[in-house]
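Only one chain comes next, encoded as structure tokens, the form predicted on its own.
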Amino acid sequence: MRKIGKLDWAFSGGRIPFESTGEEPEFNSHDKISVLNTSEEAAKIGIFIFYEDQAPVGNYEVEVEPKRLRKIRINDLIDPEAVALERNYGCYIRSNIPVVVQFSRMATGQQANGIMGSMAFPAD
């Protein structure tokens, strides 16, 4: 199978709410990227999240297997520091490989949830 997607992806419209409802872990509000390596090597993948007002932080470090998907909650990754909530930020993902990003959110803070979902943006 060959490789596809692309080595750098961007999303800017990152925002976890704080509130939830529903049973942990799976009605907490979070964002989420959703990586798929087509190729036959694992695809180490950085991550760094971008504040309004601070400088970016990263790299989070994570690797998706050959020929796998992998969903990754933002609000999961907490070295070197966790991501904060309720805040604006954006992401810089890069890749070995190429790899295909998407992202999503769910907030489950209100009766009604809420999901949406989007490419990010490849850079490359």
Contents of the next structure:
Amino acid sequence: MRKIGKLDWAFSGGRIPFESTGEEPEFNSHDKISVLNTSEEAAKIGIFIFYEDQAPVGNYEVEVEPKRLRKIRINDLIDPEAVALERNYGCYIRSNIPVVVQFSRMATGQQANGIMGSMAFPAD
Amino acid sequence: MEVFKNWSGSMSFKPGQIIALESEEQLCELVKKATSEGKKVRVAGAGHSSSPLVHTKDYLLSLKHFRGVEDPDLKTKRATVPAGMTVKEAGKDLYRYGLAMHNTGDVDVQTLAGAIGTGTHGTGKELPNLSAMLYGLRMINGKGEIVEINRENDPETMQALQVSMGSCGIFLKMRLQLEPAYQLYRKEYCVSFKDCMQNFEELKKNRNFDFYWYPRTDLCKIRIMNTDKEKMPHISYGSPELEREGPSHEILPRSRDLKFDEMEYVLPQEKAMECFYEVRKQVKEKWRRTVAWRLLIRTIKKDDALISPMSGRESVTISLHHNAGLRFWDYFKAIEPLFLKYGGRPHWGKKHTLKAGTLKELYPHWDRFQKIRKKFDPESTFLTPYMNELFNFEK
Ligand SMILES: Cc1cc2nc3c(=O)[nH]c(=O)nc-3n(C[C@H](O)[C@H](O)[C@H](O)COP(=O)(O)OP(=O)(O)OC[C@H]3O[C@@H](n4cnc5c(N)ncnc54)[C@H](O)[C@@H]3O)c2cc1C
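Let's compare: the form predicted on its own is above, so bring in the form predicted together with its partner chain.
Time for the whole complex; same chain goes first.
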């Protein structure tokens, strides 16, 4: 299968909501990236988190297997350090092979769940 | 001056001198010299404690030259481990002689002397902490004399020395009560919090069982180990994450690359889960905004060491973790009162804020321990300011 997508991606509107309602883990409020790897090769992904008032944190290392999709909740990243909830952040995603990255947020702080999603910005 | 840093980097200091002597005689001389100069001596193992147990501005010793298992005896199931050996080295060496430790902690990079000295433990409700293996000792007391002692010729004193954080003397060699080498089977599963709690009593029946709780997902990871004698359970409600099999010293420990700081309290088994529910509630309501690291819950059999955190009580431990480098004290200090409310005792080698006044109330044999300690170290050569805060509230 062809490699499709880009090597470098970014989004700037990160902020993981703190409040959640409903069963966990399904209904935890979260920010998430979905990474699609259509190629025959594993994609080695590096995630860098940017803040308003401190130096970026990263590299958070993640692998996406050949011809697979992987959903990554930003809330669950702890290495090198946990990403704080309710704090503005931006994100740069670097891959060794072209991939497609979509960003989404689920906010369940109120009974009526809110979900939004958009493409991350393909930078290269 | 060389800087000494602990594993996580949260405790560092400049000792007067870091010394790695090669003979018992040199060590005795050094202790005598320090005592006559009114200076302090501490021994550091692998630097895996994050409480300042080894903090000193005087002499900090390393026993790294004291290694190599001696006198293995398959009949009595005993062997002697020199105090410079790590848990990993001791495990490997003992295995060659057909012997094994009943348990290890979650890692095996500590020295066995350091692990015994703080009451380091693994998990398993029938398995006491590592100090329970200590049958006999060869050590240097505060007067610079070599003392030999064991459970048969002086069981009471051994109960004091077993968990004593280097406050009674420098361990040179430890005679251990061991088991014949054995195979272990290990399985780990991801399960819901509800399933973990519903099956907790049943899961505890495994030889080794513990679980992690993840604050940001409310999921748990259960970890189970058994020998050939027990049967591995079928966990229909979990998704398998890992399966391993091998000699015990290879299967018990895991490796830890990501640095963290940790507070761990040892609770009486009857109250531990109520405490855990309260801690979980508070973490979910307040702390998971900044904290994503898991909590670890383990079970440990009681022992009779005078100031072992598991002394006289079947125990369950709860530990909090936070990324090294992040603000862990705010979180740890907020949860610590909950541990105390349920009768918790702190792990000697991890973060806590207790001093002698509070600690004394937690240990029924406190005074007996202090009496024996003073006998071994009459000039307080091993009692640094931090150790003094731990032991001597009346000053
Ligand atoms: C990543 C990690 C994982 C851990 N996992 C566990 C776990 O699963 N279970 C658990 O209970 N704990 C655990 N701990 C805590 C650790 O086991 C203890 O802090 C242990 O005491 C560290 O041993 P050490 O060799 O580093 O000794 P140190 O921390 O250097 O010293 C500990 C104490 O032992 C004394 N000591 C050392 N050598 C001698 C000697 N020869 N004679 C007399 N006294 C001596 C020291 O003076 C000091 O008081 C962990 C710590 C880390 C960093």
